[in-house]
Number of protein chains: 2
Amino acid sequence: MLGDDNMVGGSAQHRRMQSEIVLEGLEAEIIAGIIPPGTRLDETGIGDRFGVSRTPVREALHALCARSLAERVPYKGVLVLALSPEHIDQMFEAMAEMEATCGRLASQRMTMSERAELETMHREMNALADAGDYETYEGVNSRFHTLIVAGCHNKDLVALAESMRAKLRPFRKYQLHDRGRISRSCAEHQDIVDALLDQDAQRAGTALRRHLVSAAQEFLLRRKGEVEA
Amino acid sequence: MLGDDNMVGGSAQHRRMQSEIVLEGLEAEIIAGIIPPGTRLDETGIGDRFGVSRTPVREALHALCARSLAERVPYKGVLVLALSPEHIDQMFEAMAEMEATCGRLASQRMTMSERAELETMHREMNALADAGDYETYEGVNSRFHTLIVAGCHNKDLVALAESMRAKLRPFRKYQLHDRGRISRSCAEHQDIVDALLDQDAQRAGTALRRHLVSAAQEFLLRRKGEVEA
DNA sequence: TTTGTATATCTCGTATACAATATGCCGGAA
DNA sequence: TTCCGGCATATTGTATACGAGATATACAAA
């Protein structure tokens, strides 16, 4: 009995997979570019960088492809999956609405200590914002968007939205870097702080989405840039 | 050249997988409600009564456990999903409100063809109805939902309402079985119709919305009469 | 009878061996 | 030179073997 550490508190302690450590990397590597889209991922290749076999590297790949990060041909491996524009713009579309349709919901039923933290935030944001702390900005604003989806208060949905902003985030990382931007991205969220803060369901849906839909056109708008330059 | 059968048209055609068919058979007997839920699915024997080995099998279960049919608990197997009642209340909202942001954007962007379409089943189903056909009118039924929902030429948003009917299928074999709710069915539909062909993309939300969630109502109180029977 | 411990067994997680399939190269013929 | 076909190699898909952890059972002691 003694040295007992059944901690049996909270939910079950188990012990780490390899194949979720490879999942982890891999989704890591992936989501930070070091990995460009459209690269085989090798299975033993993986399997000798992470230390592993073959199995839990196949699982991990297998996970990838059901979070949609990479996609798996038959006999010929799994690539990351290179997204044409048009899809990425569908991407952000169906996320801005996944949000919206949380945000309208969490306006009428997020609790009083939520409020409360979407408010600090928001005040918090404005500061980082006047100090052009784009790296924090960028962290608060991410669980910003996360304590608003959450606010729904349904898991379904929240797991939905959830997959997408993941299935994004690669691409948001260009986003946010100047002033200009950011000023913008404040004053968008104090019109959905507002609106949820008001219960006003209707406006939040829609200022969520105008949001979000207004980042992705900036980001849209900088790729291009990019691509041409 | 003779007798190449390398259809190369359209997408590649592989050799099916066994895992692919281990995760089919399984998915079709967790909705059909063949298995059970909460019915711990055993590698092995799962392997022996398809005929494979365990790694095709650990696929499948990987897969199942992706699309939440399953739950994955370390060193003890992957369970068939035992849904709350709270929690399948939860998933009827999280359908309504995909179905209801998809017809929204449907009914900007349907084309000719899918708008006609749509009213073909619409009175088919008016026929069914007043024919008391009901397992014809669940084929249409579904078919009329997936085609609104495909109607917003969203992928992503498709992908996400599809995973959420695919994930209730298993509960919504009880419903329609009786005139009542099927003519209120029809009227319900007849204002979903009446709106995306209208292009009124507010009305359309709000009429699906209020027609999944009078489905699942129908649903929750017809099971919670099962129970207490 | 009850409780604690030890063991036995079962299942899962991982590694490795084998089979099937795709890709690339090389030689030969037109 | 160019194109085609067959072979070699590499990589994936599948099967099996082995080790780790967990649960259940049996036995002993209180």
The other form holds:
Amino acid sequence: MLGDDNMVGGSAQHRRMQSEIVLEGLEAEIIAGIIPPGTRLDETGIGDRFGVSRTPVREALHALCARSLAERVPYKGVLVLALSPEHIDQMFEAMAEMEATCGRLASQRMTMSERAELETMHREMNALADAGDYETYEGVNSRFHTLIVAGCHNKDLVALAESMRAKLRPFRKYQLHDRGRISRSCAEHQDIVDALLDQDAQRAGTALRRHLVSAAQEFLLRRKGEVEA
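Alongside the form predicted together with another copy of the chain that was just displayed, please also present the structure of the form predicted alone.
For this one, just the chain is written down, with no partner chains and no other molecules.
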């Protein structure tokens, strides 16, 4: 019986991994404009392309709809949505306000160990930026922001922020593929870390808000340039 449970658990975990691979691949192509708005996302074709069954494809398409990158239309299937600058602005604005709120609280509530870990992550990201290791940088950057949100020590705020972060993750990852943006991101992180270590709530909120506004501007400029090209 134990063996059966392990096999079932392993199968479910494997399916989730497959779903994440499909999701990340489709997200990146939609955001980059490789898959244009109005495109019907065919389950069979996507499954053949990624070498997976239809179940993880369905899970990935469901997540795309939840993140407002696609919508399920009766009798037509799942269609890619247009990414208007207004919609992107609104998402980044919502995330900026959410992280600013969490940052203000975190400046007062983070433990000493959490503050030390944050500073360690910041130094690690600086080294990764200097080395040009953008993929690893993106992963540490995600943990950096997760730690700040968790530092507010309010479960409801953390849940709301993490839901919004999941929706914005592909957009934030996309704009980090530029060396200049990585450098600016590190400088903005320094302002955030300084404010949190100084327990300056107002400065922490302002630094986080500016960081997200900067990320939104970077994303829109980069995408506009690629679309025009």
